[in-house]
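First, one chain by itself in structure tokens, the form predicted on its own.
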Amino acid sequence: MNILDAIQARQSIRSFKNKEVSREIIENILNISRFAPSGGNTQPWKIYVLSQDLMKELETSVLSNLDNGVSETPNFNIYPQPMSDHLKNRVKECGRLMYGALEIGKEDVEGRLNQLKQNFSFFGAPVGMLVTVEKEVDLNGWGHVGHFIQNICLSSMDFGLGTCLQESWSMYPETAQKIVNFSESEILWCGIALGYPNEEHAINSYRTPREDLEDFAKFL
């Protein structure tokens, strides 16, 4: 695919055929993904591809906490705390239009709490994956850690796969450090569901809008 129809198509994907991808496909995927440009080429990144066994047991061990009222310190607001009114804009569109592709209304909380529990079964995808950022670099190398994380998703659109990048998994960060067994000098950025997208499901149906160009860019 070319990079600038990849980079334009590509979407979150929430649902997923029931079909394994191969080994050899991850491993082409990542290999790739590796040349993400980094500052001082300090490459600050980690990727865990987890097992059946092990993505099950996080979902079971995520879920249990949520159903019993567990929580546990996320290692970053995933939203602002308080957030300005152009982000919460931003952000209850892209809600609207979700649930509005599932039908799931604004007073149905059970349904939106089981949207959410989707999440930590990887949306049904075949391949559950965790990456973290190592603890000593600053802000900018998150930023490093994302140019990875892009280079994934849209690598994977080439082996005609999709992506979603969930970052309800830092809600959880000791229990997928305790089950991923991952380094204390390592924090948990996010989990990305890998596999073939569902075309026939109503959650991949709709597309979140972006600003005109002439909102966020200047010409000085």
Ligand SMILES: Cc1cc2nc3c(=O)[nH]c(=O)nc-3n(C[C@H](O)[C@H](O)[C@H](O)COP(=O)(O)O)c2cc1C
Given for the second form:
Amino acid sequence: MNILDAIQARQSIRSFKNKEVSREIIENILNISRFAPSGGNTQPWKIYVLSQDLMKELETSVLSNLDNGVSETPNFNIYPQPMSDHLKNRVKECGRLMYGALEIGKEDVEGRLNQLKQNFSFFGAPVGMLVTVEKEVDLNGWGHVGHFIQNICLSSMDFGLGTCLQESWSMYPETAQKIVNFSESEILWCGIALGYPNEEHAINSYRTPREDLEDFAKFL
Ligand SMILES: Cc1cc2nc3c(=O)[nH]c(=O)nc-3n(C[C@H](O)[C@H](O)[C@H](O)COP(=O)(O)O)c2cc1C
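Hand over the structure of the form predicted in complex with the named molecule; the form predicted on its own is what we had up.
Let's see the whole complex now, leading with the same chain.
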């Protein structure tokens, strides 16, 4: 797949076909993605490809936390607090498009909660992965890990696969650490759901907008 086409065609995929992804393909994707740039070539990322048993254990534990009102302290603010209006508006639009595609109304609190919960089954994807960042790196290091996860999203497309990045996992860093057993020197950033896109499902049917060039770029 042409890289320019892949960048433009990538979208978050939140419903997947019931079709396995071979270990060979996953290894291929990760082997390509490791060529991401990072300051000083620090490569401050780790990725955990979960077995079906671990995915199930994570799902059961996190959903039980949610259902019983148990919360954990995320290691970072998923959204800025407080959040300025221009960012808030983009988040609102993103939610409006997704819930609109699913025909889940604003007042349907249970419908929205059920959709949030889909995150914790990796949206039914056959592959679930967790990405961590080395605790000692500063803000710039998180950016470097961003290159790595974008490589995963783009290279997956060459195999006909789709992805959804999932910061929602960072709501439960202690549960994830206990189950996946990553080192105390790592911070859980996000999950990645990976699988063959279900093109029939409404949740994969919309595209999120982007600001126009003149709104974010200045030629001086
Ligand atoms: C680091 C990161 C974390 C994200 N976390 C979630 C998540 O937890 N759940 C979810 O449904 N989407 C998540 N997203 C997807 C964004 O909502 C999505 O990328 C954005 O709305 C743009 O839409 P697009 O990916 O379809 O272009 C995340 C994206 C990024 C980059």
